[in-house]
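Consider the single chain below, provided in C-alpha cells and representing the form predicted on its own.
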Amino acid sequence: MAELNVGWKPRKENEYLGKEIPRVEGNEKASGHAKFANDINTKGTLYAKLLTCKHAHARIKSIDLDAAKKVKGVKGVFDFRKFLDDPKAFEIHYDGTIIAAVVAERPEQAEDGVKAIKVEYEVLDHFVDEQDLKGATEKKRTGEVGNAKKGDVEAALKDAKHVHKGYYGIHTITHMCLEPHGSHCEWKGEDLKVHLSTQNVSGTAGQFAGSPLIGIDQANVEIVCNYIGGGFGSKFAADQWGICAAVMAKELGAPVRLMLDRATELKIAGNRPSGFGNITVACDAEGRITAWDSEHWGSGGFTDVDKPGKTIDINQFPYVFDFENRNRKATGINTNCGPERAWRAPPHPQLCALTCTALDDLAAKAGMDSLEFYRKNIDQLATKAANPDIYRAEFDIAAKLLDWKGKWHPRGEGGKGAVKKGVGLAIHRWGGAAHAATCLVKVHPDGTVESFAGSQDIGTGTRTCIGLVLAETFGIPPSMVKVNIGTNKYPQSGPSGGSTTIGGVSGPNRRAGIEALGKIFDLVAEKYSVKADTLSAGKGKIWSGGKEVCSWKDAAKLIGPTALEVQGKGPVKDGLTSLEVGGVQMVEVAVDTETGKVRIEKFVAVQDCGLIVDLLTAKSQVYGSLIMGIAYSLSEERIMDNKTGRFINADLENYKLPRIGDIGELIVEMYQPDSEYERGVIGLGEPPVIAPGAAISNAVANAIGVRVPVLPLTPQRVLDSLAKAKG
C-alpha cells in the first residue's frame, strides 16, 4: 500500500501553490452574474421594509399597525415586540431599533405601509458621548472592567531617563458592508430555504430552527450563500430581521426578501467600538522601555442597565509588547448607541492605535529614530509565539521599500512651506489558526475532482484556494477541480472569522486529497506492476522514479464506475497549518498645515503568513486592509449627536469613505522565506488592517511636529492640534 506523508510538497515542486492565480468567480462578479441574497427573486416574492425608532432612549406608549395593513399591496405586518416575553416592556436603547416590518407586493408599497404606522413614544434620557469619561461617570454610566499590575511602575518611572504622558483615542466605525444584512426566505411545506448574507453557512440553520417563532427541526433548514458583499465580522447570526423574514414567509405563504436599508445597516448591524486612554510610558537612556501606565475607556454601545459598558481588552495592553513594569486600568461606558460586533481583527486596531502612538511619542522625546527605537525593544514581545527575528527582517524590507533612512527626520522638520512630509511606522500580530472543518472530496472516473464543504467565500478567494490545493495534490489543472461551498447541506465547516478560513479549508482538503491519491496509487501499482510507494502525481500524469507510468485520466479510470469519496477533517497537528503572524507597516504622508488635509504619499506593508496558497489573493487581502485602514485613519467615523442621541451620518454621503485619489501608492510585500513556507498555512485576512491607524498618525506627527491624538485625523482635528500647539 502507498503510505503518503501528510504534508505540503517541497516548495520548488509546486506548480500552483504560491503563484498568482486569478480567483475563479472573478468573471461572474465583474459581469454581474453572481447572485447575492438581494438578487434572489423567485416567483411571488414579497418585499419587507422596516420601521425603526429615531430616539436614542424611549418607551413605546402606543402603536397602531392597522392603518399599515390597509395600504395598497401590503400583505402583512410584523410587530417586533413578538421577540419579547413581555411586549409592554419594549424599551428602545439606541437609534435605529426596529419596531415593525411591513411586507408588500412591491418595495414602494411596503414603504408606504411603514409610513402609515403610528407610534407614540415616551422619550427618556440618553448618553452617547463615549469619549466623555467625566460626563459618563457623573451620569453613572461607567464601570471598572479591569485593573492589572506587574512589577513596580512607580519606581521605574522615577528611575527612567525619559517619561512621556499623552492622551490618545480612536472613534467608533461601522462595518459598512456593501451588501447590507438580510435574506430571502422561502417555504416548501415544512422546509425553509434561506438565501442569507452570512459568514456562517454551517452555523445559522439552528438559529432559524431554534427560534420560538419558527420551531422546526434543524434538518428542515437550508442556508445558501454563494456570494456575500462584505461582512467583516458582523454577519455570523440570523438576527431578528432574518427570523422576521422567515416567519412572514410562513404566515403569508410566499417568499419574503428583507434587506436592511443603508441607515439601519449602519446603526444596528454592528460596529467596531471606540477606545480612548491616558498613557504614561518611560525608557532608559538607551531607549529601552522600562514602564507602562495606562487608563483607557470606551463603549461597545448599550449593555444591560445594571452592567458596566465594555471597552478594549485590558489583557492585551500594551499591544504586541509586555514590559517588565506595567499598570493597566479599564473603564467601560454604557451608551445609548448601537451594538458592537467583531470587526476585522477585534480589538487589535484600537490596541495598536493607542499603543504604537504612545511609543512613537516616547521615541521622539528620547530623540530617537522611531525605527531604531522599535529595534531596541522588539525582543519585549507579549507572546512567545511571536518571533523578534521576523519583525527585524520585515523592518529591513519595509525600510528599504519606503526609503526610511532617506525620508525620516526629527519631528516638525517636514520641509518648508505649508505642506509638510513625514514618515511613521507601526507593527501588529494575529493568531490565524485554522477553524474546525470537514470536507468531502470526490475523484470521478473521468479524472475530475470535486470538493464539498459548508464553508463560504466572503470575497477572500476561498473557492480558488480550495481548488488550487486539490489541483496541486492530484497534479491536475485547476480547471479539472470543482469546488462546492455555500450551503449547510454540505459537510460542516467553521464560520469565516478570526482569519481561520484558509487553514480551515486547506487542511481538510489536502488530507482528503492525499488519502484519495494513496488509494489511486495502489490501483496504479497493481495495474502497471510498479511499487506504490515510488509513485507521484504531477502535470496530469502518474510518475515512478521520474518515469511516466500513465496519464492521470487513465489512473482515475481504475477507480471503477463510481467516484472515490474521502472525507477530510481538521485541524490536525500535522504541519499543514499553524498560527501566529505579524507584520510591519511604514507610511509617508503629506500634511497641508493650512487646510489640515492629510494625503497618503506611499504606504508599505510587509506581512508574514506562513505558506501562501494563492499569492494574488493573499496580496489582495493586504491591499484591502490598507484601504480600510486609510479610511478609519483619515475620515471614517460614526458621529453621534449629543442633543438628540442620533447617529447623524448614517448614509453613504456623510459616512466618509476614501476614494481612489485618497489612497496614494500602496506597496505590498509578502515575507516568504523557506522558514515561512515550512510553517504551513496561517490566516491572513485580518492582521494587515491593524497597524494603519497608528502608522499614519505617527507619520502625521513626524511631519508637523504635533500629535493629533484622536483618529480619524480629519482636517479639523489636524488644525485644532496645530492651533493648540501654538498656544
The other form holds:
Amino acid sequence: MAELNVGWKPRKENEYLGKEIPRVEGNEKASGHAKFANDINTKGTLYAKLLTCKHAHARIKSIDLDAAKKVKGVKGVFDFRKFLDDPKAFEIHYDGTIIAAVVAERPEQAEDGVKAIKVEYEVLDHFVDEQDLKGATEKKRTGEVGNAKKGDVEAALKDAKHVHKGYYGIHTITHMCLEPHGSHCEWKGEDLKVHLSTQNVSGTAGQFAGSPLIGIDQANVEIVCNYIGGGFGSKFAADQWGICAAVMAKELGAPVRLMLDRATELKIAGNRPSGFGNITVACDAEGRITAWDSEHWGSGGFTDVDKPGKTIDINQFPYVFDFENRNRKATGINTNCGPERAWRAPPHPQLCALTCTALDDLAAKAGMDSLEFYRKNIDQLATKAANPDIYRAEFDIAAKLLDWKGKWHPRGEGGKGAVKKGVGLAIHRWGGAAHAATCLVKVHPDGTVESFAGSQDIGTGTRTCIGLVLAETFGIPPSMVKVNIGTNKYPQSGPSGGSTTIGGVSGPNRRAGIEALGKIFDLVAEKYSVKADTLSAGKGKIWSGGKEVCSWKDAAKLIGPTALEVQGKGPVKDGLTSLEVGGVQMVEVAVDTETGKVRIEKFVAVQDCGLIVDLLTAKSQVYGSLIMGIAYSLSEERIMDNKTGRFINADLENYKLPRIGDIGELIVEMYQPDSEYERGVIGLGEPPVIAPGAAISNAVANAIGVRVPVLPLTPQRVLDSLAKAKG
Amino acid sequence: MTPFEYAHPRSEAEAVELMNEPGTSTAVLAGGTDLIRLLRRDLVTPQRVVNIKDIPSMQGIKPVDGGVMIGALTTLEDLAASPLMSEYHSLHHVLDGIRAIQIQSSGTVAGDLCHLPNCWYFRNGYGLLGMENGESLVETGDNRYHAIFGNRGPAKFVSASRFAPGMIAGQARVRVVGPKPDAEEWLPLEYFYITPKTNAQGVTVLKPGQLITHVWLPGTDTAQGKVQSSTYEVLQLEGLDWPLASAAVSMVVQSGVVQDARIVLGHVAPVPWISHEASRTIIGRRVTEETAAAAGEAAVASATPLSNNGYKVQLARTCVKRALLRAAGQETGGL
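Switch from the form predicted on its own, shown above, to the form predicted together with its partner chain and output its structure.
Below: every chain and molecule of the assembly, starting with the one above.
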C-alpha cells in the first residue's frame, strides 16, 4: 500500500483549508428548516411543565400532586423526589428547584396542572450573597479550598519599588442558552429515542440507560442532536429533567417533550461562578513584577450540606503569569444559589478579570504604559507550553490595529467634559487539545465521500470543518462530502467542551481520509501503471509528478461496487493537532462620567490557534466571544436578592443582554504566520471570551482614573466608584 | 395563564358595556406588550379580556382645538410618523429610545401611559407594593431600580411610563370613559397617576370599567412664544431596556430667558415626578450649562434614596440638566 504522509499539506497547496467558507447548515438555520429538540413534534407528543420552588431554602411540609391529575388534559405527574433514596429527606437548597413535572396533551393544560398542585413549605434560613465573605463566615458557609506559598512574598514586598493592593470581583452569570435545556423522548418497545439539546451526543445514552428509574441496555438508547441553540458548557448531561421526560414517555405510552421554561433555565441549568479577591502585587523600579499575594473567594452555588462550597480554581492564580514569590489562598462559599456548570473557558474569564486588572493597576502605580508593562513581564509565564514570542507578536499587531500608542494616556487624562476615553488590554491562554474521538469515512464508487461521527455541531462549524478536511484530503469540492453527525449510533466521538472538538474531529477524519486515499492510489497505480508513491490528489484529479493520471471519479470507480470504509481515530501524536493558544485583546471605551454609561468604541482581538481549517467560522468564534465578553463586562449579571433569596432577574427583561448597538466596532485578527500553520489544529471556541472583562475594565480605569472593581461595569457601579473616589 | 373570556368590541360604548358586567373582572388589551406578560405570569387574572384594538374612534391623530388629539390606540410607530407630531420634540426623544421593533409596531400610547411597574418584586408575584408577611421587600431587598422620590409610603416602585413625563410637562389631558355607559371625563394627565397605599389601588385613577380613549396635547405655539420641549432618558442598553431615570422639559423662552418651564422626572418615583424646584430654578434665567446644572441640583435636593439606589440621584440630576440643554437646542454632552 502506498505510504502517505498523514500530515497536513504544505500550506500553499491547500485549496480549502484556511479559506473563508460559509457553514454548510447556514441556510437551514436561517430559513427555520433546522429542527432543534424543541421543534420535534411526533404524533401524540405530550408536553411537560414544571412545578418549581420559589424559596431559596425550604422543606416540603405537605404536597398534593393528585390535584394536578384532575385537571383536564393532564396525563401524568412526575415527582422529582423519586431521585432521592429517601424522598422524605428532600430539601430545597435554591430558588427554582424542581418539585414535579406535569404532563398533558397541551402545554397550557400542563401549566394548569402545575397551578393545581398545592404545596406547603417550611421556609428555612438562606444565604445568597457571594460577595459577602464576612457574612458567609459568620453563617459558617465557608471553607478554605486552597492555600499555597512560593518564595518569600514578605521580603519581596519589602524590597519592591511599587506595591499595589486592590479589591476585584466578577459576578455570576448564567449560560442563557437561547434554546433551553430539554428533550423529546419517545419509546418504540424497549428502544428509547431522545432528541436531546446536548453538547455530548456520544456520552449521554448511558446516563439515560443507567438511571435507576429507567434501567435498560445502553444499546437501546438513541440520542439525536442535529442542532443546538447554545450550551456553552452547560449541556453535557441527561439531567433529571431528561430522565423525567423518558420515564413519563414510557409510563404514558406517548412521546413527551420537556423543555425548561426561561426562569428555570436561568436558575438551575448552570451558571458561571463568581470570584472576588484582595490582591497585592509588586514590582521593581523597572516594572518587573516581583511578588503576588492573593486571597479570593466566591461561590459555585449550592454544593452539598456541610461542604465548604466552591470557588474558582486556585492553581491558575495569578492567571497566565507566575512569579517567583507568590502566595495564594481561596475560600469557597456554599450559597443557596443554583449550582455552577462549566461556562466557556472555565474559570479563565474570572481568573483573567482578577489578575489582569490588578496588574494594570500596578502598572498605573508605577507610572508605566500598560503595554510596556506587559512586554516587560511576558517571559514570566506560568505554563511552559506558552510561547512569549507569540504574545509579543500579538501585542504589536493589536497595538497597531487599535493605535495604542496614539490613544494610551496616563490614568484619568481621558479628556475634558463628561465623556472620557481610555484604552485597556488583557491577555489569555487556553489548552485546546484534541479530545478522544473516532469516525468512519466512506468513499463511494461514484467519488462522493461520507463521514460519520457521534459528534455534534454546537454552532462552531464542526460539520463544515469535517467536510473541508476531507475535501482537502481527497482534492474534491466540499459539495462532494456529506458529513453525518448528531447521533450516538455513529462512531464514538467526544463531548464538545474545552475547545477540543476541532482537533478531535479533524485528526481522525484526516487520518481515515489519508488511509483511504492510499488504498485508492494503489488501485490507480495498478490500473494506470504509475508508481503509487508518486501520486497526489487535487482539483478533482489524481496526479503523478505534475501530470494528470485520471479524474477523481475514475479513481473512485476502481474501488468496486461497494464503498471503501476506513475508521479514523484520535488523538495521535502525529502533528495534525497540538495545544496551547494565547491571545491579546485591546479595547477603547468611552465613559459618561455623569451617567456611568460605558460604550465600546473599538475592540481588537488578536488570536492564535494553530492551523485554521475554516477562516470564516474561526473568526465567527472570536466575534461571538467578544459579544459575550462585552455582555458580562457591562450588563449581564445574575442578581440574587438577599431578602427573598431569589434569582430576582431570571427573565429576558432584567437579565440585561446587549443588542447590536451596544457592541461597537470589533476587529478580529487571526494570528497565522506559517509557524502557526505548522503547529496543527488547536481549539479556538473558548479563549477569546476570556480577556474582555479585564480589557474593558482596564480601559474604563484608564478613561476615568478610577478602578471600578467589580464586573459588570453597570452605570451604578461606575457612578458609585466615581463618588467613592471623590470622597 | 388563567383561562379568560375574550371580547372584541367595535365601539367605545360597546367596550364600556363589556367592561362593566357585574361580577366579571376585566382587563383591556390594546398592543398587549405588557398585558400578555402579566397574564402569562398570572399577575393579572381577569375573567374577561376586552380587545379594544378595532375601535375606530380611538385611532389616529387629528388637529383639535389648536393642539393634537391622539387616539389611545395610536401605535408608537404611527406617533413617530405623524407630521402633526413634528413639533413635540420631547415625545420624539422618547420614541428614539424605544428601539424594540415589536414595541414600536404594537405598543400604543395609552398602553404606555397605563404600563404597570417593572418592579421585580411585583413581577415575581409579591404584589404591586412588593410585600411579604406585611413587610416591604423593597425596603431592605434589592432596590437598585426603585424610587428615590415619593418612597416614604409602602409604594417604592417607579412609574413605568416613558411618555408621561413629556406629556405632563406639555400639559396633556386624557379622556376617560366609563364605568357608566355615558360617563366621560377629561382630566389633566398629571392627576391621572396615584401612589397606592394598597396592592388593590393600582397606579392610576382608573376604576374598574374605565379606560382612556384619547390624549389631547396643547399646541406648541403660545402667546409667549413657541414651546420648546425635550426628554432625556438614561438607558443602560441600546436595545430593549427600561430607562434608569429620565426627565422631560417643556418651556417657553423669550429673548433668551426662560419665561415658563415645567420639568417632570420619570422612573424615579411611583408617579411621574413634577419638580417645581427645578422649574423655579430655571425660570427667569438663560439656559446655560451652569443654570441647567443648578436646576438638576434643585431637582434632587429632596431625594430620599433607598439602601442601594443612591446612584439614581446622580442620574436624575443629569437628566434634568441635559433635558434643559436639549430643550434649549444646546449640546447635552454625554453618551
